Amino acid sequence: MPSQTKSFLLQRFREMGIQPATRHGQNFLIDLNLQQLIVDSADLSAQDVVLEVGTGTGALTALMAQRAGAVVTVEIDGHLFELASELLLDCDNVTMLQQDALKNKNTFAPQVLDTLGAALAQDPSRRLKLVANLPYNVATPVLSNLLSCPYVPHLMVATIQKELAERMVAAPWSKDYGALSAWVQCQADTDIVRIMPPSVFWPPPKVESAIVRIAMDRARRDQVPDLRYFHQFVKAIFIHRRKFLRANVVAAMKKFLSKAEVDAILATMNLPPDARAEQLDVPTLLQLTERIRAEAPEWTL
């Protein structure tokens, strides 16, 4: 099987008179050991079902295709389709699906979860893992939305942009902490596995990358009562950072909660007029979250 280079890529590229598509964020992982570290740190067995999105030359998927039980790999460009295709002839476990992995910003696609679903129901004992090279520009909603889809994964391992790793890592009082942070944080431990120049890829980003290992914590995730009010909720208090915490509360709840109530709320909580979102720990936005809920269960943003 031959080896993602940047010879190789050159080659079938110019072989179908294509060119990398912008759009669809297509910059193709040309360092080989890279790619094994990939799959190594993703830990497959043959008890996993694995979620590709981007399947790209198809390279990586062969990789996954010789450990895991299954692997449905989506992807939106004709002519990688095809050339992956190609690829991936004599792979019996590789479900392909040329789409766009997404039906909008906060969804999956339904025939991406129905095709999850069949691998997933073949054995009760599979588990899912989300494995991939992600195009930058899909990266924040794949990863988000796959926290609160039906079929939770077991753990996810993926290059984005280095800028997105350090969101989803930080801590209280950075400036990278924000809703991002709170939501993976608050049902994963995520770890950043290497840091990438843009010269492992072809054609090189302008931006450095990071390999990240996002474990789900399924005792942690249960102590969250209402994923998605917690999820909308956090994104409206950080959707203005300069603002204090107070200002976002209540503009986010003006239609269901008076200025009073909101700080009742906060005053319950010790949290000064001044305080930002940015300074709260995951336990204390979840626990803003409940008061919050306790008051307007039917506020949605």
Ligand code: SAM
The other form holds:
Amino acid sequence: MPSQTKSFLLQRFREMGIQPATRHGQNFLIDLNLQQLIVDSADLSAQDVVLEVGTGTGALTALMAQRAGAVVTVEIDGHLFELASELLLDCDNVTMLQQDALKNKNTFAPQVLDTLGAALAQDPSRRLKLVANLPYNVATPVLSNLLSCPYVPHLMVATIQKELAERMVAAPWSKDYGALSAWVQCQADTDIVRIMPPSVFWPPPKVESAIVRIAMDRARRDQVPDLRYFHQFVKAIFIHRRKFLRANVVAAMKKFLSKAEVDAILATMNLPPDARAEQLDVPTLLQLTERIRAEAPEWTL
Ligand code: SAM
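Taking the form predicted alone as the starting point, write out the structure of the form predicted in complex with ligand SAM.
All chains and molecules follow, beginning with the one already shown.
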């Protein structure tokens, strides 16, 4: 397997008569040490079924195939799929899919889920990890959806925009703390492994990137009575950050709870009228969600 350096990519793209497509977030990682860091951070073993979204030319895929039990890799671009297929020909534990990994913003494509399900079913000790240099335009849906997917990931190691990584690890009262922070933190521990400048990619993106490591905490996740409800509720109450929490809850619950009912719930939690969603830590957000859910179980965003 040739190394994915800039000169290798330039040559292969020239031979195929193709250009990197910005609309698909095609920024290829050309720093070989960082490729290795991503794979090392995922701590792969034969137990692991890896999902990679964005095969690209297959550089990370090949590294992961050496250590994982199975790799399911998905690539939307037909030319890159063809290029990677040649390079991954001898990797017997790699399943390549040529399609959009997502059915829509909220769901993975059924074929991706079926392929993962089949790989995981081969042995009950197998566990799912996502390891990917994610296309920026779908990074949030990919990571968010995997946290509510039927196959719970054990670990996710991904290259994403630095700003998105900062939102995942943000603490209450900070400008980056929001629905994504609460959604990730209610079930996992996230670390930023490395911040990376644009120059480690070809072509370089406009922004800095980060490698994040999101480790699932099953016990914490099991404390969330209704994951879907919590996810939707935090999205709703962080929609208008300038507004007070009360106004956001009232707006979200419009057809389900009266203003008086919302006020009564906030009062039982000693939340003042000028409280803002970003001041609530994850346990308080969970508590609020449960009180709302008790009164409006049928609510949906
Ligand atoms: N894995 C390669 C690497 O590390 O250099 C490529 C990473 S590049 C940032 C992202 C890749 O994801 C591109 O090859 C792009 O075509 C692919 N891609 C973009 N959107 C996708 C989607 N919705 N489903 C599957 N692949 C997608």
